[in-house]
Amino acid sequence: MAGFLDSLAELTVVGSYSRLGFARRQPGFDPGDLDVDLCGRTIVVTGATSGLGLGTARRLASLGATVVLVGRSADKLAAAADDIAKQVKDARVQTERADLASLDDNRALADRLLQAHPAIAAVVHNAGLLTDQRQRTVDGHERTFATHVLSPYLLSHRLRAGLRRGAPSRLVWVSSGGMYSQHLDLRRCQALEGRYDGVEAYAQQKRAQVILSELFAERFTDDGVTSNAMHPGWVDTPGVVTGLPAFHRLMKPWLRDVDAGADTIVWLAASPTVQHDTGAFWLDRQRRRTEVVPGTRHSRADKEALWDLCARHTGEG
């Protein structure tokens, strides 16, 4: 019966993605799932200066992990590290500044991370943005495509040796429920041609992240690395305020707080319960289907075409 009711709530969307969905499911969480000591384990969190990234980093630090915050602004990184230090006793927090829309910045970041942290327990691919105007990067890519798709693909490859040394280790991809509306179209995902629709580009790229997570799960399994994607539901974050102001105004009373949105990210990065789960898509600590809307099913060829595109653009894989 519980499974039936959850499936019904999932179909309503509002009853699943809002704070109501989390409040209904949270009592069923096993508190022992996150009764862990991550002392000696290093976890990298991108987009960690606010919102879900900061909430995730704070919780992981409270579990004893050495957390590396990655962001574009040195000032915001310093403020985030200070915030965690004030709230978490003896927090182990380090910062790394990088513009993840730049391929060279990603490569340099990976080199620095491996030098400072030879063994990495998890990488949380959380960095993201939603814009209403097309912006090109120094490499010629559309900025959100570079940040959401090329960066996590490149970092995952570049950090593979560290993840192997930290095994059992994990990749966690923070996607969005908006990806359900999209069948991946590589032209629209790259968003370099035609009329620019930032919301569509975002949803396309979040669909791409889910597919990449599945492919990394296959390719990294022999290294002892799992790869899982999730979506946090509708969360009240600075990104939603600036990227979807009308949605935020309408739905604010029903949005989840950051801790609720970050819960499954932390669970996937740290809990022994999911140590061997890989290639799945999650919401509120439960596996979810990735293709629900008619016309959004992907063939193996579709998925491999995305991998090949990323490989050509990054020179990895």
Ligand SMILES: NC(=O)c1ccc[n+]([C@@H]2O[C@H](COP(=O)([O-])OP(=O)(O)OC[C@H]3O[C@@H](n4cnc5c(N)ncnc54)[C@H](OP(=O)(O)O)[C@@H]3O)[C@@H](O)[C@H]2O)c1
Second form
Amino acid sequence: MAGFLDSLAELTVVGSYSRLGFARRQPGFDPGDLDVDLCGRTIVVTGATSGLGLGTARRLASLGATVVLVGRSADKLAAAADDIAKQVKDARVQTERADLASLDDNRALADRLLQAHPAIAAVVHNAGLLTDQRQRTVDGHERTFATHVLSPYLLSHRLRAGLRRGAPSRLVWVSSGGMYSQHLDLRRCQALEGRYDGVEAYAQQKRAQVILSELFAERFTDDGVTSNAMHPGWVDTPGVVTGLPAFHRLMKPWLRDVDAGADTIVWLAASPTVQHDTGAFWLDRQRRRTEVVPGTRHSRADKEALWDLCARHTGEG
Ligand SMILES: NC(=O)c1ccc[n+]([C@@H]2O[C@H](COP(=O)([O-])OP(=O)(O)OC[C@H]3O[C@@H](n4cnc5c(N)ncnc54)[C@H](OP(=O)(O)O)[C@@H]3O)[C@@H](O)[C@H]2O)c1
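Next block, the form predicted in complex with the ligand, ref. the form predicted alone:
Now the complete complex, all chains and molecules, led by this one.
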């Protein structure tokens, strides 16, 4: 019965993605799920200077992990590390500066990470943005495509040896419920041509993340690496204020706080309960379907075409 009611709430979207959805489900969470000591385990969190990434890093540090914050601004990284140090006693936090929209920055970041942390327990692919202006990266890609799709694809490959040494280890992809509206279209996902629609490009790329997560789950399984994607619901973060200002003004009373949004990210990155789950999509610690809207079912060929595209652009895989 509870599962049926939750499925109904999922269909209403607002009753699921807003703080109401989290408040209704949270009492069912097992508090023992995150009763875990991550001392000696290194977890990399991208986009950790703000919003969900910062909240995730703070919680993982409180569980004892060595957390590596990745961001593109030295000042913001220092402020984030300071924030965590103030709130978490004996926090083990390190910072790495990289513009994840640049392929070379991703490669250099991976080299530094493997040098400093030979064994990696988890990588949280969280960095993201939504913009109404098309911008090209140094490599000629559209910026949000490079950040949401090429960066996690490339980093996952380049960190594979570290994840293997850290096994059992995990990839966590922070996608969005917006992906439900899209059938992957590689042209629209790359967003390089025609009128720029930032919301559509974002949703396409979030769909691509869910597909890549499934493919990495298959391809890294022999290394002892799991891969799961999730969506955090609607969360009050600086990214929503700047990326969707009208939505933020309208929905502010109903948005989740950062701790609620980060809960399933932390759970997927750290909980023994999901140590063996892989290739799934989650909201509020429950598996969710990935294809709900008519016309959004993906064939094997659709998925492999995305992998091939990423392989061509990055030279990996
Ligand atoms: N908030 C929500 O309701 C919601 C819903 C669904 C999904 N999400 C997803 O959750 C993730 C976090 O979003 P948020 O809401 O917490 O937004 P946020 O507060 O803007 O945080 C985004 C983080 O990503 C970093 N970032 C962006 N581009 C980067 C780049 N090229 N290189 C390195 N770091 C970069 C940002 O750094 P700077 O500060 O330097 O820009 C920031 O630390 C995103 O993937 C977003 O799509 C959020």
